[in-house]
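Here's a solo chain for you in C-alpha cells, the form predicted alone.
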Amino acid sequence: SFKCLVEEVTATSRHYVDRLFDPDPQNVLQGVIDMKNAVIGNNRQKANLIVLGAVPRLLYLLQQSSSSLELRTECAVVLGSLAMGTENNIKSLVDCHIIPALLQGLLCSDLIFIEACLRCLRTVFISPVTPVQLLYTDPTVIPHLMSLLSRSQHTQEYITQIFAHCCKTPEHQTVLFNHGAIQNIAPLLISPSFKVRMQALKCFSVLAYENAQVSMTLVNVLVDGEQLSQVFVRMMQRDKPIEMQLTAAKCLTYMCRAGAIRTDDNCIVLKTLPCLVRMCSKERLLEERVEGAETLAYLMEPDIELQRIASVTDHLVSMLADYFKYPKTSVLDHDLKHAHELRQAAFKLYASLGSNDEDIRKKITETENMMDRIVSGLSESSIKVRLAAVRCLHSLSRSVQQLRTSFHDHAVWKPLMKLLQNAPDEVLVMASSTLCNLLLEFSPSKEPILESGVIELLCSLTQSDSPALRVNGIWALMNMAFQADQKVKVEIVRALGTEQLFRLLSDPDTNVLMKTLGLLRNLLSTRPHIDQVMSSHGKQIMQAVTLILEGEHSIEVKEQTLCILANIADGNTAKELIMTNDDMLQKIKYYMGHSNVKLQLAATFCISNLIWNEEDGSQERQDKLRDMGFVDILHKLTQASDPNLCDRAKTAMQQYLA
C-alpha cells in the first residue's frame, strides 16, 4: 500500500504542476491557490513539486507583465512556502535564480505583491545555503530597499531581517552605512511592532560589531529626541524580552570595543555589564547563556577594571561552574553540541576575566577542579572547546604564582605538547603562548618541557608561514636560553641550524627580528658560552650584526643589537672578532655619538667591556681604541645630561687611568 501511496502523492504532484501550463489565465490562477494549500506544512508534497519542476514555471508566471496582479502575488506567495522547507529545497530555489525575479519584482507599486516577494527573499536570505553575497552584487537594490523601508510595517520587519542576516563582513557594513542605513533604520526602534523593533536592533549590532565608522556615528543619533545608547539602555530592562535585552547589550558592547563609549561610562558599567552576568544565571536558556558569557568575554577583553567588576558581580566565577555540568554524555547530538558551545563560552569568558588580575586568576583556578577541566578541555573532540581552553590556560599562565602551583601540580604542559603536534594555526599559536610562559626560568614545569623533546617542535614553528608562529617559536626558544646550562644552548642552536637563525634575523616581522635578537643575546651569556658560540659561528654572527647596524632598523632593533655586541666583547677570546674589525669599531663609535641616549648607552658598554682592566690583552687594546678617538669620545660623554650615559662612561675612562 506504502508504493501505492507514493504514487499516488506523486500524480497528485504532477496534476499541481500540469496545471500551471492551462491556456486559461483562471484555471491557472486556481491552480497556484490549490497548490499554495496543498504545500503547507507538507515537506513530501514541497519536495515532489520542486523534482516535477513547478519552479521554474513559477517564476515565469510571477516576471510575465501579462498575468494578473493577484496571480503573480500567488505565485510569490507558493515560492516562499516551498522555501520555508528544507535547505535542499532552498538550494534548488537558488539554482532557479529566484533571488534576480524577486528584486525585480519589487519594483512593482502594489505593496501586497512587494510584501510577497520581500517574505519570500528574507526566507531565501536568512537560509544558510544562500550566499548573502547575492544582495550585493547588483548596486541598486541596497538604495531600492532602503526606500521600501517606509511603505509598511511589514516591508520594514523583512528587510531589516534581510540586513542583519547579509551584513557578515566590514564591505558590507560600508554598503550598508554607505547608503543611509542608521538614518533609515534608527526610527524603526521605536515601531509599535515587537518584530520590527528587535529586527531594526539585530541590524545595529551586526552594523557596529569592530566598526568604529558606525559606532562613533551611533553614538550621536538621536531618535525621538533621545540619544540612541539610552534606547538601548531601555531594552535592557528586566521586563523586556531576553532577546532584547541581549542584543541590545551587544550593541552597546560592541560600540564600547570600537572606542566610541568609554569602558567607564554609566551605560557600560551599571547596565551592559550586568545585564549580561544576569544571562550567564542558570534561569537563563543555553543559547541565552552561551551568548551572554561570551559577549561580556568580549567586552571587558581589554579593560581591567571591568574585569575586576565582573568578578564580584553575582558570584560569576562560581556561576561559570555550572556551564560544565551540563550532560556530557549524550544519545543526542544537539545535547553534545550545547554542551561543547557552553564549556567553550566558560572558557572563553574565564580567559577574559584572568587576562589581568592575580587576585580574578586564583579565585578561577581555586573553583571547584577548574584545573582538571581546562586540562580535559584541551583534548576534547571539539576544536572550537579546545582553541577556548588554550586561551583560558594561556591566560592563567600569565601569573607566576599559578605557574608555580596548579599549573605545576596538574603537569598541564603534557596535554599542551600533544595538543601542539598536529593543530590549526589558530589553536597553535595560543598553545604556544602559553608554552612560551610554561618555559620561564621560574616554571617548575621548564625541565619536564625539556627533556621531551620541544626543541625540535619549536625550530619547526620558526619555520611557519604564519608571523605569529614564528614569533612564538623563537620567544619561547629565547625564554628557554635563559640562563640555560651549556647543554641546553648547543642543542638549540643545532636545532636551529646557523642558516635558519640567520633567515630569522631578517625576517620582515619586527617582532621576529627582536625575538631572534633576544634569543642570540641569551645564547651570548656567560663568558665560556660567548666564547664557544663564536668560536664556531663568529663570522656569520658578525656579519649579522653589521648588517642590522647598518641597515633601515628601529631605535630597540639596534639597541638589542648593540647590546649582543657588549656581551660578544665580554668573551675571552670572542672579543677579537670586534678588536681585529675596524668597520666594526668605527659603527660603535658613530652610536657613541648617536642622538639617541639608549644607542650611545648600549655602545659605550660594548667599549668598556673591550677595555677592562682585568684582562690579558687590555693594555694593546686600550691603546688602539685610544689611538682611533675613543677617549676623546669617553671624556665628552662624562659630561653627558643623562646620568647613566655619564656614569657609565666614567666607569670606562677609570680603566684607562688605573
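Residue numbers count along the first chain shown, from 1. Because the structure is a prediction, the values reported are computed rather than measured. Here the rigid core means the biggest group of C-alpha atoms that line up within 1.5 Å when the two forms are laid on top of each other. Compared with the form predicted together with the partner chain:
- Comparing the forms between these two forms on their rigid core, the Cα displacement of G629 reaches 2 Å or more.
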Contents of the next structure:
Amino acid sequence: SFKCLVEEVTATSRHYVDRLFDPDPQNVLQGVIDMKNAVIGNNRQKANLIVLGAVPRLLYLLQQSSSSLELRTECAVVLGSLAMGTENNIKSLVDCHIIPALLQGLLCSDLIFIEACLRCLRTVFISPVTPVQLLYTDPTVIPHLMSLLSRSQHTQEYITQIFAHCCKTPEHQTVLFNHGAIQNIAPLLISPSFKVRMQALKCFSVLAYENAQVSMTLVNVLVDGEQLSQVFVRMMQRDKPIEMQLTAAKCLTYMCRAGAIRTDDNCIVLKTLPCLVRMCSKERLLEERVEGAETLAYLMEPDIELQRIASVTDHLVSMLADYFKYPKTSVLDHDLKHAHELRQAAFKLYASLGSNDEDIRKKITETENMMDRIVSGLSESSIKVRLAAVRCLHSLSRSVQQLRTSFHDHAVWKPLMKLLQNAPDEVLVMASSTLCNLLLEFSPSKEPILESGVIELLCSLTQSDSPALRVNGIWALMNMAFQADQKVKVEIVRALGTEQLFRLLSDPDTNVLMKTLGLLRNLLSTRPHIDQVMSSHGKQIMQAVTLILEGEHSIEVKEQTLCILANIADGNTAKELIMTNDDMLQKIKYYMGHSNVKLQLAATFCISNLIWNEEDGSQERQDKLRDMGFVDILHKLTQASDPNLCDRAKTAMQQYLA
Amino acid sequence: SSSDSFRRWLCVQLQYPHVTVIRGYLSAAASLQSSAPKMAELGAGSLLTGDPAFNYQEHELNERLKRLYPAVNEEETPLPRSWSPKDKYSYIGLSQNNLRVHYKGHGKNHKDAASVRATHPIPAACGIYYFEVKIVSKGRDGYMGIGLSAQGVNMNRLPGWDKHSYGYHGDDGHSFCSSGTGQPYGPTFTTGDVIGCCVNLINNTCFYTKNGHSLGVAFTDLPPNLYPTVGLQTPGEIVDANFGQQPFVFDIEDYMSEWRAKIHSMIARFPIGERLGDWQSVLQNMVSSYLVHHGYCATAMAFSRATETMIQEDQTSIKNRQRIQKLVLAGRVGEAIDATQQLYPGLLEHNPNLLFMLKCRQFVEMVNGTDSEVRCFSVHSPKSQDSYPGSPNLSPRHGATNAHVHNTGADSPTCSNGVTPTNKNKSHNKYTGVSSASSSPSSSPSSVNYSESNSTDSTKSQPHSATSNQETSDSEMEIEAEHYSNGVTESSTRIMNGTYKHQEILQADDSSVDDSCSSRQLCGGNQAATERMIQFGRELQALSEQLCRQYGKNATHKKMLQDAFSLLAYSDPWNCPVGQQLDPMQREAICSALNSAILESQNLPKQPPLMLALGQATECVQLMARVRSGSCSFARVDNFLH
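To complete the pair, please output the form predicted together with the partner chain; the form predicted alone was given just before.
Next comes the full complex, this chain leading.
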C-alpha cells in the first residue's frame, strides 16, 4: 500500500543519513556516493533526506579539513543535487547556511572540489527564493570569484551565471564593475564553449542596464582586437541561437540607452532594431516575443527616427496585433500569465512606437480592434496590463486627430475614469496624464468628463505626495478651466479651496507652480469672470502675486505671474486692486525695464490694460500712471528692438494721444 | 636518336604532321572554352568597352553571384545581370551597361506606363534571390513600380497590374499582386531611396526592403521563373539596378544564413523514429563495403568484428585487388595487367576496352619511366626518374577535394582513389642505403632500406627482405591504413594494425630515384628502354587496329592513343601541352575502372554503396534545382562532408 511504501522510503532514507555518521571515513565516503546515486532525479528522496537532517551533516563533512578531498567533493555534489529539487529544498539549504560554507570551500586549491562547490552555488543562486544579497555580504567573495574565472570552462560558466542572476541593482553593478568584471568577462565572449559565451553575454546585459559607467567602458573594450559592439553584432547574426541574438540585442540596447552608442549608429539602426523586430515574430516563443517587444520599446522610446523605422519594419504594427490572439481565458494559470505578459508587452511597444509621430499613431489606431483592445486592457485584472494599456492610451492621446475621432468614438474616458479610482500611483500618473489630454478644449470627451464629476478627484490628486500626480491634477484642472463656463470655474475654485490653491503656489515643484499659475490665468479670463473671482479672492491673489514677483523664481514663472496681473488689469472692478496698490505699480514699472523681453512685454500688457481708453475712469488712471513716470518708460520702449514690445508700447502710447 | 625516329614513325602511322598534333591540342582547348560560353562572352564584352572600371565591376559581380548562389549552374540557368534591351516597352531607355532605366514617354496617364525585365528569370537554385534598385530621380510624379513578372506579361504596364506580375509602388507604398488595385504594404519611396526585392524560392514568398530595412512579406504563392522587373510612368523617372555589381544595402547574406540554418536543422532533425536500428545497420554496411571496396583489409575486418557485420568478399580476394590497384597506382601497369590475367583469367579478354585503356596507360608509364618493362633497363642510370613518391596512394579524397563530386553531372561519382598534391612531399621516402642488387628483375623487389617519413612509429630504416609481392603489398596496406585513418580514430587503428612495421614497398629500383624533376628523361633516359617503348607503341597501334576491325571505330580509343603518342612529339614530355597525362594522379581513373571490373566479375557491386548514395544525393539536389525546389541551395552535399 501507499503508506507502506512511504515508510519504506523513509526507512532507506534514514539509512543513508545514518551512514554519514559512521566512524570509518571509508564507509562515510561510500555512504555519500550511494546517497548521490539515490537522489538523482528523485525529488521525494531529496525532501526526505533534508527532513532527516542530512544537510547539516553534509555541510560539516564538506567543511572539515580532516575530510578527504574526495569526500568533500562528493558532499558538494550531493548538496548540488538536493538543490536541483523544489524551491523548498533551496530554502532549507539556504537556512542551513549552505552559501557561506560553499563560498568558504572555494578557497581550497583543488579544481574538482571548487567546481563542485560552484555548481551547487550556481543552482542555489539562480533560484528565485535565494536572496541575492548573500553574494555580496562578504566583500572578499567577488574578487575571489573573479580570480577563479581563469581556472576552467566550468568555473567560467558557473561564475558568470551567478553574476548574471545576482546583479539586480545599481549597487551590484558597481561592485562587479569595480572588481574588474568587464576585463575578466569580456574574453569569455569568444570562449569555445557556447554555455560560457552565453552566460558572459548575459552578464554584460545586466551590467549595462541603465548604467552609463559600464556602458561607456564597454564601447572601448576590445576582444581579440575586435570592438565589443561588433562582437555583439556577430552574436545577432540570424543563424545564431535565438537566445544569443536576443541577449546581444539587449546589450546593445542598454549601451545605446545609456548614451554609449548613438541611436543612428548602424549597429543599432541596421542590426539591433531589426533583430528585436524579428523577436516579435509569431515564429518565436512567447517569452522571446515578450522580451523582444519590451526591449524594442525601451530602445526606441526617446528616438523618433527609430520609431519611424520600426513602424515600417516587417509589418511590426500588425505583427503586434497577434499578441492579443493568445487566449484570454484559460483554466491554466501559466496560460493566463502568458496572455497577460504578451498583452502588456504589446501595449508597451505600441506606446513607444506612437510617442512622437502622428502617422504612426494613426497606423496604430487603424490596426484591427486596437481601440477596443486598449479599452478592455484598461480594466483587466493584471495591474501590469492596465498600466501598459494606459501608457499606450497616453501615447496615442498626444494626437489631436485621435482625440477628436477614435478616442471619442470609443468613449475611452469611461474606463479611464474608472481606472482613476483607487489605482496604484504608477497607474494614476499615466491615467491622469492621459486625462489632461482628454480635457483639452478641442477634445469632444471634455464635456462628458466634466459631467462625470471629475473635479473632486483631480483636486484630491493635487494633495498627493507625488509631484507627478500633483502636476497632473492641477494640469487637468488648468485644461478644464480653459474657456470654461462660469459655473465650472466656480466649481473648481470651490472644490480646490483657496487654501489649497495658495499652497500650490508655493509648491517646491516648479511644474506644479507653473500649472497653478496657468489655472489662475484661465480662471481670470473674460471680464465678468475676472471681476467675480477677484471680488471674492482678490486679496489673497494679490498677495500671492506679490510674493511670487518678489521671490526667487524663473523667468517663466514671473512671466506667467505678470500675465495674471495683466488679466486682472483687464477686469472692470478688478483693475482697481492694482491701481490702488502703489507697491504693485512699482513692481510693474521695474519689470517694464527688465533685461528680459518676455517680462517687459507682460508688464507692458498690464499697463496697456490699465490705461485703455474706452473704459470708465481711464483718464484718472492715465494721469496717475503718467505722474508715476510710465509714459517715459513707454516712450523709451517704442524704440525697443523687439518688434512685439515696440508695437505694444506704441499701442499703449496711442491711448494717451486719443 | 630513337625517339626522333619514333616521332617520324608516329607521324606516318597517325598520318599527322608534327604541327597537326599540336594544333589538335589547341582545337581541343578551344572547344573546352566554348563549353563555358559565359566566360567567352564576358571576355568579348570587356574587350569592347575597354573600361577598367567596368571590368572591375564585372569581376565583383561574378564573385558576388558565385558567393550568393553557389548552387546555380549558370550554363543551365543564367542569373540576371542587367535589364534586357529586347524585353522592354519603347518608352523605356537603358544606359550604363543596361543597368540604368529612364522613362522617355509622355507620361500623361497610366496608359503610358512602361516596364523592362531583366535578361534572365530567377533560377530556383538560388534558394534566396535578391536585387536592389536605387531611385536616382522620382521624375514628375514618382509613379515607379519595382517587382517581378513572368515572361510575356504586357510591358505597357507597371509591375503588379497583370496576372503573373507583382510590384511595390513608390507613390502610395502599396503592393500590387496581379491586380489593378493595390494593398497597403509599406512606406512610399522617392529620390535617393534604395528599394530591394527578395524572392524566397523555398517558400515562394517575396519581401521588399527600403534603405536596408526589411518591410515584411509582400507576396506569397509566387509562380516560378519570374524576372526582376521595374516600371516607370512619368517623365524624369530614373532608377539604377544592382544585381550584385555593388554591395547591397540590406544584409541579404544574414537572411540567407538563417535559412541555411533552418534547412540544415530540418535535415539534422529528420525523424528516424523506430527505424533507428535499421539505419544503424545500413550505415555500418555502407562503411564496411566502402572499406572493402578500396581494400582496407585490416580496417574492414576490425570494423566488421566491432559491429558484427558480414563481409561478403573473402580476405584473399580483397588482398588480390589491393595488390593490383597498388601496381597501377605505382605506375607499373604492365605488372598490373599480368597480375590481373593471372588472378582473374578471362577478365581482360572480356573487357577489350579496359585492356586497351590499361595498355595506353602502360605506354604513358613507359614514357614516364615507371613501367617495369622500361624500368629494367634503367638500372645503370642513376638519374632515371621514379614517380613513386608522387604516385597516388589508396586513400580516398577527403575534405576540400570533395568538390569534384558535384561536377560529375549525370555520372555517379566514381570511387576515385587519390591523394591531394600536397601529400606528395609527405610521402617521399627516405633512403638509408642503396641496394647492391640493383639488377634484379622488376617483378621481384630488391631489398631496400626504407622508412615512411610520416609514419607515427619511430622505427626507422628497418632492413627487411621481401620474398613476394603478395606479402609486400599486404604490409604496405597496413601502413596506409595507419596513416589515413579514414574516420577511425588513431588509437583504434593502432590496435587493429599491429603489423605495420613491415616496411616494404613495391619499388624495385629505389636507387634510381631522384627527387628533382629537372632531370626527367624519356624512359628514364635509357636507349634500350626507349626502343622497347617504341616497340610497345607499335603493338599498341596494332591492338587498336585490331579492335577497330573487330568492334568498329572508337573515337575514345583514337583520342587516347593520339594523346599518348603525342607525348613523344615534344622534347620535354613533362612540360608539353599533353604532359598532364604523366601526372601520377591520372592513374586513379584507370585504377578505379580496373577495380570495378574485377568486382563486377566476382558478382560484387562495382561501386561502393556509400559512393552510390553520395552520387544519388548529389543528383537529387541537382534535380531539386530543375524542379524548382529552392531549398536545394542550402542542402548541398558538400555541406555535410567534413
